[in-house]
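Read the single chain below, which is given as structure tokens and is the form predicted on its own.
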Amino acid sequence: MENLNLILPEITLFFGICLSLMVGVFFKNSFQITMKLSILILLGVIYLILTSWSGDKQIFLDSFINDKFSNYFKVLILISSIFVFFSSNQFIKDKKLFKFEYPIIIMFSVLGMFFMLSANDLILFYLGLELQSLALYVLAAIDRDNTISSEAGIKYFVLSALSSGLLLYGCSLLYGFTGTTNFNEISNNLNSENIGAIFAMVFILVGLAFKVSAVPFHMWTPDVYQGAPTSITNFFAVVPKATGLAVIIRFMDIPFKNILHEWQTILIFIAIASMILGSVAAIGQKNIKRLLAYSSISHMGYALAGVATGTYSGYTSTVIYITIYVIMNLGAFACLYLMKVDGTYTEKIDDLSGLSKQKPLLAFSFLILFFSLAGIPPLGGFFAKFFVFMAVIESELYALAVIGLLTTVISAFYYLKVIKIIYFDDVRVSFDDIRNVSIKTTIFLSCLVLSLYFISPSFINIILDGLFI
């Protein structure tokens, strides 16, 4: 029964699921009533993980780990997803893509993220993987009447299948070379004069970095972006990659704690690549969600820098970065379901010229996630680059250090750009007046944050105390 406590949310979150999936096949219009009951269903989640924990716990042969780490990676996903199902409403609405399965589709990957997070076995953790990518799958191409969806979907799962069988190779390799497929045995039985489960580690390595959009394995990230539904791209953009992060952190820091210098050199490599194709594929886009899929990338970049530290110092300042990164967005994309024109949504750059001539509110919340997501003083984007280039400085890898600096100069290029067009340049088009609350309190609370984060810089790193023993 004590086992079933510590994994109390997941069975509540797939019960949710199952009633949501009921609901919706015996209600007719059953979107709206399933949309809010996912909401509900992800609160309750968020308040079981709250009241539940009680100190970091292994359960199930140890290959289930409940502690602090996954517990806050967690409640952060649970949050977003909230924040996406809020925001998103009226443009599915617009679309007509309001099918019940959409809220229960994205809660069936956010269970796969959550034995993902909590996995301390291959074998869990490979589940939970494919539990949230078949969803992902469905996720790329819902909007099936629409041709440029559909082949975003298909690219996004023959690359995805690829790497995760490279994944599943490098695991079956590691249990060759090693004899176990829990975490900690792994680490006990794994050192440099392995060469077979360091060839393993690349294997596995190659396919999280793919789930996370790293370079090289970065190629489906802006067709994917641009083709999926906007509310899709919100999800996609924010969510998994949390959880991808997070995972990368543990195998680092749990299985391959002891060959350090092996993944050391190619995760700087991966870092220092992402950083630079992000900072400069962006510039010459014209489509604003191919934009953020680029500076996504470069993103990573920067947090997969505090991790190639193999430090607790570098991965907390991941764990801070990853946090932020989710937070400017959540905002970013918000401001995208209000870039409507006579009924039509567009993504164009130019569409926004002379935005603040006539609506200087959401010009003015362009300009503070944009400045943010520049890492511009005195906003929460900056402090995120602070805190990584300090672990990378501490750790000594001053060329990784050197290379994240002038390539945030580079990327701020393309953010100062569309500010310009957007304070600057004349008008264009006239865009729709779209009164929708959550969007414009999704837009205002993720501004805020930002905006007021200098005030207590860190706040989040008395959160996260005690997350690396």
Contents of the next structure:
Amino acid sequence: MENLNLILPEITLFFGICLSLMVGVFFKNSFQITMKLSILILLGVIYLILTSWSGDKQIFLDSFINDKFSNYFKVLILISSIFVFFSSNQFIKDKKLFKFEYPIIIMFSVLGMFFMLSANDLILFYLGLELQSLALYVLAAIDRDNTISSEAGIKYFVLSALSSGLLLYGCSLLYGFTGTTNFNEISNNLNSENIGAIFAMVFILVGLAFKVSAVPFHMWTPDVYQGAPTSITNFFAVVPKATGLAVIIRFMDIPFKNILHEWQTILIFIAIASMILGSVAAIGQKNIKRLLAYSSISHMGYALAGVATGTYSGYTSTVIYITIYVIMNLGAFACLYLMKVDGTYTEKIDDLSGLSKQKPLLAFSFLILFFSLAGIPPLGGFFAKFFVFMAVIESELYALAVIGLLTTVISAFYYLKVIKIIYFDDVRVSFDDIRNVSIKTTIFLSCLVLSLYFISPSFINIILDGLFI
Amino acid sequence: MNFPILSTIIFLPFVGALFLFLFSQKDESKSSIYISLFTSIANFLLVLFLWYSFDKNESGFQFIEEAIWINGFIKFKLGIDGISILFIVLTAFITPICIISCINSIKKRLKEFLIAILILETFIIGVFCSLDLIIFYLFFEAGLIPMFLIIGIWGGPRRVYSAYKFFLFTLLGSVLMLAAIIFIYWSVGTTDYTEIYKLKIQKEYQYLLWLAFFSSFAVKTPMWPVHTWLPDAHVEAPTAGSVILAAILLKMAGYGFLRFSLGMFPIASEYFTPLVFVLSIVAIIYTSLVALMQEDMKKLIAYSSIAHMGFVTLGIFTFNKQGIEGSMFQMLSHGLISAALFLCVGVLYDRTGSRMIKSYGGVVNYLPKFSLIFIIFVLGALGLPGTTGFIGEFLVLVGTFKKNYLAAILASTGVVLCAAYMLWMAKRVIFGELNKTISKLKDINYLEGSILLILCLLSIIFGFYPEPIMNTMDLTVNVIIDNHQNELATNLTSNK
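Moving from the form predicted on its own to the form predicted together with its partner chain:
And the full complex, kicking off with our chain again.
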């Protein structure tokens, strides 16, 4: 008998989803109830993960692994999902999107991510990925009466299905050339003379790069970010990105460990391309969601730069980077929920002009969040970049480090543009007063963490201690 | 464990700013002036106490504070020596003056302005106290945020352009320094300055690392040809912003050259001396010529700042006692005099709303007190004996003569040119034909008069009696020079 305690969080989450589904179906106007129930379920799962973990263990013929790495990311995506629910409540009400399926579908995708994070086998990994993607397709098109949102959903579906296909092809090649689907055994059977397996690696990497929207597989990002409702974009910008990076680290660390030189070049290219494109293309954007889309592309570039080192300190720096990235984006998107003019939500950057005179506190939050996104010390975003460059220079990838540092200057330009519009320009439109505690709490917590991060910049490092051997 | 006086000095203004941020009353402007003034003066008194208790006969760092910061990587380490204490005194002295000066000149959002100034003070003092390269970088870069806002919110018509230029230029210079700092960490094993000093950086790495640090400091100094952000930033910044920029922010680069470039890369510093000399001399002569043609007073003073900083870099890279002490003195004197000149221009600007030379003339007829003080500062800026400006320039030139005749002769022409543009401006603004608009102006009030008088007295007192300053830095400068000579000697023997 397998020890089912190890997948207790997953089981709980699954039955929780079923429960909320039933509640959603049998109660009238059940949106608020399912929303609250889902937050409770997610909190319960966090509790289970934190209490039940007792060392790295593998079950189901070593196909499922329950280790510190996967648990760290599970807690991270659970916390960020809770904050997404928490802050998007008002927005959903105003947009009349209160379908009870909304929290349920998000939880399904979280369940898929749990299996991706814990997978130690190609088949389990692919099943998790598909569960996650399927839920995300539905989410992108959830505002189905809106043409832009439906277009975004279709676009995301077509491209994502293509990339899943490539990934599956890569998995099958890998199985063909190594004779196994288990990650550890693949790692043992793989060496750099195995050309077929290297092809497989390239296909898998392409599929994963698509999921984290790294250049040159980033085309969907701005459109989907803009088209989907802000609450969905909020989720898209944070949770699948964290999972995608975790899975990339897992693949590079275990199955592809022996072909480091082969994938390192590819990742360096992807990282550099993402950093450059993300920072250059964002300059001309007028829509703040598109701007954040390009900004997330360039952030993925920095995060992948940490992976590209192929060292444990590099992986750790990526984990720190993605954690701080999640905190920054949760805050930034929560600010978007407050951009409401005469009852409708606006996404134009120009509408922010003169915000500092109207709403000094919101303007100040934007200031902290955007300077932090730009990576200016002493805010949290600086330390994220600092640890990545620390690892990159340790591995003597000087070109990557210098290009990365120079692109931070370019990207500083467009973050400054937003600050400039908020602080230096005159008032154009007046924002509505939104009295919503949960949005403001999210922004406040995010700003607090980012601005006080410098007091103890190593607290994530301490949590991560022993993550990679 | 002693009382952590350095941390207190660094974070006291920050606490004041926090208090100001949380504090909101109806009569905002008055109470916020009082709070910020109280904080900054308290900080100044603490700094004076620090200077008093500073042991001038000890060569190493004093008041060292250490704490674990990033686990296993970096320690939060503070400490001061004879060079940094002087800059801390300057910073703590200039900040209250800025705050007083904005009582009349800042018309909108005074509270936010004061918060920005206090936070900036925290970061600047942090730069001068930090003994760890990462901490240094952190404070060095963080200063960009408040300064960007000061220029952008309270500046003149082209403020956005100037704020961007200031921010991006300095950021571009600094990111290369960050790469260099991280590289030093991996090659030496620490970023603790005192440790690096002992362990030494390998010779073959020094050249590139020196260039990376140079890229940051050269932009900040600013040296020709990356000086173009300074005139723009100065012209558009409000008076208090210009004062901080000229008096303190530029000194961070001079301090950086002295402490980090000379201390960590002695061989590369020697190797690149011709480069620095050429750039400094071009800066001195070229910017003086440009200053001659300026019609905007603030721009003229900005260009003269670049020329004066040219003397500073020239002096630092002579590697002899006269040169380095001269540069130090020049920086401090420039801190006093350029601050005062910007304040003087601010006084005129508050009354007429114009900074153009041509809109003035015959000011002496209606503002006699102001004119007297203004002329004293003009003379101080051109290095008249008896003011601090003279001692700095003179020592730098003496030091340069020891090193290179040609450089010294060329730099001397800068002194003459400086006299030319400064006196010509004084002639057109203070004397000259009477402009009708001037007759309506009032002479300086009690507040403006008192801060200008303090600056004036200080620059004359230290002009005649520089001993307290010289005395403080003497030993530290000796250590820097000795270390430099030893390094070069060991390098020479190892080459043979």
